[in-house]
Structures are given as structure tokens and as C-alpha cells.
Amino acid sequence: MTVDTQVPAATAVVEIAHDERWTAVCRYGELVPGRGVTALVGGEQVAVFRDRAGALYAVANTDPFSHASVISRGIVGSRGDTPVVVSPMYKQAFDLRTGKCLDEPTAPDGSAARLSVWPVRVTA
């Protein structure tokens, strides 16, 4: 997650950390605030979001409740001071910083209800 107060140039490159290296996924200006996109990073689908303040987040694209790859199509918002994405399937909210589900502690299969998160940065 970036929390830089200065807005990067539209041509700056968004990168996600994976296996001790950074992978370029798109240009900053290609991310529409409040909407997500999916990138394939190291064989995994990653949902990338830019919020209205310009912060970037990268979480797993697979919903742990439905196992559908739909998180990038979720609704971005907040619960208090917590930035969230709400799954379009069963409407659970996930913290974009930690991946933790704010509505239910466990998924139907008994695993923790959370999304994996990746470090994301912008380079000129």
C-alpha cells in the first residue's frame, strides 16, 4: 500500500512485490479511483485498487466465500477509517490494508476469512 500525499504522474508504473522482486502491472493513470483491475502476478490473480485519495492496494482476487475470482469488481469504500472492498458475491467487506474480512471470521471451509495482500508501489 502507498500512502504518499503527492499524486504520482499518470505515466508512473504501478508495481507489486512477489517472490522478492517487483512486477510492473500497469500505469498509475490507468487505474480509475474507486474501481479495481486484475493483474496476473506470479501465477496468482491480484486485485489492484486506487482509492479516491490516490492510495493503492493489492489483494487476492478470489473471494474466500464463493471461490469466484471477483474481488476486483467489488465496491470500494470505507468502514470508519478502514478502507474496504465489498465482495460482489455475498457482500462481505474486506480491509484493503490487511485483507481481513470485517463481517465473518471464517470462510465456509473453516479457513480464516481473509484475502492475501501484496506490497504495491509506484515508480517513475
Second form
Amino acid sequence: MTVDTQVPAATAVVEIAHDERWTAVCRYGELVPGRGVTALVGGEQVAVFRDRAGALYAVANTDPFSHASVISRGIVGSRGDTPVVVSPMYKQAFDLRTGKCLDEPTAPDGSAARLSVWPVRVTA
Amino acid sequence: MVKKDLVLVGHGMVGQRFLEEFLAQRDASRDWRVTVLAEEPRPAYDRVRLTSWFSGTSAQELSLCADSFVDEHGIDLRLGDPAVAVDRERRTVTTRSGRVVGYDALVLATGSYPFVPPVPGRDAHGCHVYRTLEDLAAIKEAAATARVGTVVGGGLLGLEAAGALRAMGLETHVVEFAPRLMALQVDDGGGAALRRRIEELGVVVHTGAGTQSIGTGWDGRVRTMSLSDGAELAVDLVVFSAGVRPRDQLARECGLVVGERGGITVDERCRTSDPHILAIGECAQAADGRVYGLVGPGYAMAEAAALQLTGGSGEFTGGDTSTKLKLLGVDVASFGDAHSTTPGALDVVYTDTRAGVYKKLVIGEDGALLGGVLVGDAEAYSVLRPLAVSRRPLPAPPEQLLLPASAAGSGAVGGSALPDEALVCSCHNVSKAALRAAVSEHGCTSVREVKACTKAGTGCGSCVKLLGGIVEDELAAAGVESARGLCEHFTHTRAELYEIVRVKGITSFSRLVDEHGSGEGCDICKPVVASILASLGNGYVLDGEQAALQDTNDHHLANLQRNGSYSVVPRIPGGEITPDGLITIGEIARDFGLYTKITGGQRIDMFGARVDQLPRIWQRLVDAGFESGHAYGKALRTVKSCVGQAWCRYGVQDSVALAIELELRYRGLRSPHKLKAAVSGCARECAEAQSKDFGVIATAEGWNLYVGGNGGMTPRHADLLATDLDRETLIRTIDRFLMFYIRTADRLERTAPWIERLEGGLDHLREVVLDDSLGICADLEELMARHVETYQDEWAATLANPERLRRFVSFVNAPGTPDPTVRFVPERDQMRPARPEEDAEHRVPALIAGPELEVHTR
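What would you give as the form predicted in complex with the partner chain, now that the form predicted alone is on the page?
Expanding to the full complex; the earlier chain stays at the top.
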């Protein structure tokens, strides 16, 4: 899920919604455009990304194809108009807005190839 | 329900294909219990590529039958226990070990045996046949002490065998009874061209000569060979490769009908004279009365038999005996009516004796292509063969089809000239129509997808180029964007982007994509641009926007492994390391609980580091004087070396010193793909320099430079670029070669395919880097000088800057918490990643506090 912003200050706080409340995870300035970080939210690993335009995304960090927690280390880009992150393990692309895998519908274990998504926002 | 018993006798290529086709049929596994009786000690392997075993392809790589295939289908595979008798009344097969197996259906796929002419001395010590991996192992062993080898038989296998003997350093002769080489496939003109090319390689060819007798010494070993033309050869190794005969003894003995000249007689559904017994492949005489010794027709028979047994309908009424192969580096192809036997057929011939090229097309009275022979240049085979098989009129005048591609210009024919029914992949029987349907009906959008969907191009691979053209045409027709550009964000190739970046002095991805591309970029174009920026000397690869372009490996300066941990490889230039260095690496690995393995590039890989451990590991390595080995980058990996003149009794130059110098010169150089190199101190070539992107071999006068070698999936021997260079010239030439490659290669294109693709090939490369024909050598050298000057160790630079270290945390909001999903279990006194199903109790503690902590792995 995405929140449009007017270039927040580097010290602005990035928050992720969990259990009906917002949890602060880092400063906006800690996010490098086009790269991700991993946050621990309620015991789960969440990959947080900032794109070139400044928009933020938060998706599950575990890659359904390898079961490794590596999504935050993927490369961010676009496919058509869809913002994507590409898993560094076997290179499947995921829609950053919905978590849906664009390359394969299911993971090898038969589950749906989809990353959970979290609401994310920036507060001054 | 009670399962029926199927017994397959023989587990060769055709037997294995039969199993695959049979078990792919609905209910086959449910209804049938399958037993396979095999003579050889190993499951089916690729006999077509048998000779590649000599050049290093392992038995494992040649295998066509994975253990999982046998397990998954519950096949009872009996290796080394061949069938010796069939009781048709009781429907049982007896094996050599005395086992009796009952059958409801019996499939004979016993193949053929090598024909050994009945000459005196043929059983002497030192005489071999060329059929199985065991035969090859015996030849290799014998060759080690032999000086002269003779191959009896100048057909396909015979020439392959000759090539192998030559490569093992033997003086090699080929004796062929017919008046020309490859008599079955090519005509006199083609045979002459082939002979010339093969003699150039140092093989002595005797045609029109039979073997009269083989003489032995007091020890029973082969010493001499007398030929029917009066020649006497001193030999100590003989390989018989004079054709094969169908292995139909089992069938004869149980009273099945066999052909006059051998081969179990079968009908078009591969049924023998006993309704419960089928026969396929080289042991069978097909419905058209022929015995086929090629794998393509064998596969077609396997399919027909599989369908016959499962209630489907498949027929084999005759096969295409067209062949294309590369013999000792010479392309040879023959297809259709190669010998102009059709009444009224006329030949069109093109010969270039100097280049060793011979091409003949056989044209029918109606102008249709009937067949042909191509020697020395078989590029057109993939298009001409389907044309001949479909008997369509030619798409262009025949002389145009024969001319070298460059002279023919736009007249060269591609897949578009083929009719829909033309067979493109004969290994998997895929027509052009089926390929087009894969795109238009099944929605495939790339060559890769079409190959997966149709299996086309996954057999011998000779049709891949043609297939690619057809698929691209079809994609274009369907409006799918043609994929010449790098990705959807750039319509340029990597080489074009390199020029844009260089000429315009662009230093950021943002500017490049905004001015010359579209969108946000992706995992394809971003690392490419990162590499180009790095090659053009834009400093530390992880600063500013460049950081966001890197693959995770480059971004963390380490190699991602399957559970999300990383491996670490310090540079060990030339593979030379002090005992203290070894101890340091050992101590670090022990203290951090890392798994260690020696790499193929003469260094040490340490596995299992969590991302947050990388800086601490590297701090210790850097403190001890180590630097990044760039194992994570598309960059120079290693310059391997043999121990060289300093120690080796045979060495003629100091290979270690040169390897170290080269590795330190080119370390960190970013390129389109990884770069590997080696230096050998003498012609024995212990460093395997000829399998590297650039390899140097010492001579008494200086150094020979080889380029474009490759191991991996598509091995390629390097080409000799220049000889007897002094050190300065050698380094200057390598500088130019590498920079020219970096400038013009495609993304992920190793030097081997790059050279193959380079217009004008090796000669052109020589002109550019030795004669400076493009006038760019000064530029290339300056770029390399800049690289050498500005090189810095990425790990030392990273550790020196807290800002750069920020990426090495587990969690941005809990940096002290290690990633709990990175888990390991003990194995062989070390550790390995835990598989998802392995429970957590046996974990190795992944948290290692400091150097004094002892780590227990069991």
C-alpha cells in the first residue's frame, strides 16, 4: 500500500500499521531511494521501500519461492505502470502495491505467490 | 486392480525416452509396474555426446536419467544385469544373474554393438571399440602410454575418436575402407573438403584402404598394422569404429522374426512378430525395412511404442536421416537425398578449397530442394533441411542459398521462408506451425517460454537459432514488443548504453533513464548501468544513487545463498597464500562458525554469514591484509596459476608472479559478466588457461595469449590470439582486449559467445587489439590505466565510512536482533542451511559472540 507524500523531512518518522495502531520503524532519511530495509513489526519481518519519487511501500520480507527473508534486498523498479520489487533470490517480480507476484501465480509449495502488505505513512 | 508388468530390456537413450513417453501417458503408472534390465553399470546417458567425456564432461553430466525419475515412477531399474533369454511361452525374461522376470509386455531396446572387422590380431591388447563410457575410460588409460593411435573407420564416430586421440597427444591415423570419409553422409566433393580440413589438424587419413592384419609384440600388445594398400603402420593403440550392427541376438534366440541383414522386424507400431513384444531403436528393423542408427528415429519409435502400449495410436514409418555435427571443429551436414539418387535430380555445387568449404544442393525436376551436403559451413542447414523434408520450392535461387552469408546479403534465408509443416526440431518432432501456435494460441511471449512449452530446441540444440528467428517473427506479428533492447526501460543494447554513457559523460542512472529510457528501471537494466558506470571509472560502487542499482550481491559485497545468508571470499591473488594467511582465514571462519570450501579459482569461500556479521568478518580480514575478492561482482574473479618455474621441474616461466601481477592489475574491473583467467608455466597447461576468458601459457620465448574460453554449461576452448609475447606486450594486449569486450559485449555475455558473435570473428579481434584497425587502442589503454590508478578495495572503503555500513543491519528498528530465519544444521563436521522442514531443535547456535568462543557443530 502506498502513501503519497510531499518530500518529507529526513527526520520524519516512517510508521507501519499493525494491530490497529501505527508503529514507528525508522526515519524517512534512512531510506535510500530504490532500496529497502527490513523492520520487525509485531514479530513479523516487513520490507519497507522508498521509490525515486518518494512513495513508500511495505510488504512481507519472506520470499514465497525460497522461504528466505530477503525481499528487502531486492531491486525496485517498474513494469509498465506497476511499481515492483524483484526478489534477489530467483528474480520474481512483486507488485509493491498489492504484493502480488507478476511472474508466477503460485509458489512451489502450492500456496499463492503473494506478499502480505502493510499500510505505511510518514509523520513529521 | 492388479498391475500389469512391463519389462524394458536395455537402458540406452531410446529406452530412456520410451520410459519418459510411456510414463507421461495417463494411467501408465497406475496400470503398469515397470522393470528395466540394463547391461551397463549406469542409467541411460547421452551417447551422442559421448566424446565430450574426453574433454571433461562428467558421466553425471551426460546422464539422461535422474535418480528422482526412477524413484518417482517406482521403476525397478536393474543395472549391470542384462537379459540373457526370453521365454515367450511363459512370458518371462531371464537375466545374467539368474533372475526370472515375468512380463505382460516386453520392449526390446538393446541397441547395437560395434562391428569389428574379422582381421587377425583384432583381439590383441591395445584394441578397443568406441561405444560406452567404459570403452572411453579404457582408451584414455591406454592412450596415456601410447604414441601412435589408429582409428579403423572414417565415419562420424571414427572421426570423433580420432579427434580425441589427437587431443590426447597421439600421432593419429584414420583408416577408411570407402574412398572417402563419412561415406554415408557426404559425397566425394564433401569428403575431399572434410579430408583436407582434418589433415590440417594433423590426422593422417588413409581412404580406400582396409585393415589386413594387426601385429603384436612378445607381450601380446599391438605393434603394427598392415593395410590393403600396402602401408605398414607402427601403432600401439587401435580403435575400431567401423559401424554398428543391431543387437538382435536375444530376439533371434527366442524365435522372433529378424531382417535378412539383422534387426528385429517390427511394424509401424513397433510390434514384433510376437504381439507381446515390441522393439525400438537401433536393434529394430523399421516398417520401411531400414535399421536406423540415429537417435531421432529411435526417439520416434520410442514414442510410437509408448502410445501402442497405452492404447493410443502412434506410428513410425520411416525417419529423417539428416545430420549436422561439428567434427574436429569442422561443420558437416547432410540431409534428404544427399547422394542425388532421385531420378532427374540435379546438383548445384559451391566449393571454396582454400577455406575448406563445400556445399551441394540436390534439386528435383520440379525445382524443389531434395537434399544436400554441407562441409565447412553448415549455417544454412537449419533452414535447408526442413525445406528439403517438406519438398517445397526454394524461396531463393539455389546459388544464393549456397553463398557465404555475407555475400548472399539479404538473400540469406531465415525461418520465414519455411512452410508451416516444416519440421524445425527433429529431436522433439516440433513443426514450425507448432512453434507459431505456442505464441499465438498458448500465449508464450519469449523464446524461453516457447522452448519450455514445446520442448523444441532442448535436444541437440542445432535448431535453436532458427527457432529463435521464427518465434521472434511470430511475436512481432502478434504485436509483442521485439526484445532487441535491454528491457522494457531501454530500447538500447548494453553496448549502445555504454557508448551513450561514455560519450555524454553521464554519471547517474536517473539521468540516463530520464533522457534515454522510460519508467523506473528494473533488475535487468539497473545492474547493467551500475556496471557501465563502474567500468567508466565512476568511483566507489555503493555511493549515492549507484547503491540502488546494484544486485544484492554487489550491494552487500558478498554472495547471497539460499537461506538469505552470504558467503565471503577474500582475494588470494594467483592462489598464492602464506601459512599465516591460511591460519587467519581459518580462525575467522572458526570464530564466526562459517562453513568453508575451497573454490575452483584457488581461493577459500566462507559461507553462512548473516548480513549483520559481514562488517565484523571483513574488519578482521582487512586488518590481516586481505581485500575483496569480487566473487559477488560481474568483475574479474581470479587469475589461477600453476606453481611455475620456481618449483616445477617442467616450468619455463614464472606463472605465479605473472598471475599475481595480472590479478592485481584487473582486480575490481567491472564487466558485462564475470571474468576468469589463468596462467600456465608451460605447455602442460596445469592452470587450464584455455578454459578462461583470457589465458596465458608460457613458451620458451615468452607468453601465448588465449581468449574466449569458457567452462560452465557451454564449454569452449579459448582461441589463440597472439604468440610469444613479451610481458609488456602481453599486458597491453590484455588491457585492450578486456576494454574492447567491456565496451561492446551484451549484458551477461561472456567473452566466449561475444567472440562467436563478433562480426569477422577472431581475425577482426586481432585487427582491433593488435593492429589497432579501429584506432581506439589509445582510448582502451587509457581507460584501463584509469582503472588501475583509481582501484580501491571496496571493503576497506566500506569499513572506513559509518554511512556505508548502515546497510549491514538485520532490522532497521532492531539492529541488535539477528535474523531468526537464518538457521543452520550440522553436516560433516560443519554446518549447512536448514531446510524448511527441518525442525529447530538441531540448530547450530547462529549467534557467535567473539573470537574466543568455541563453536560446537555437533
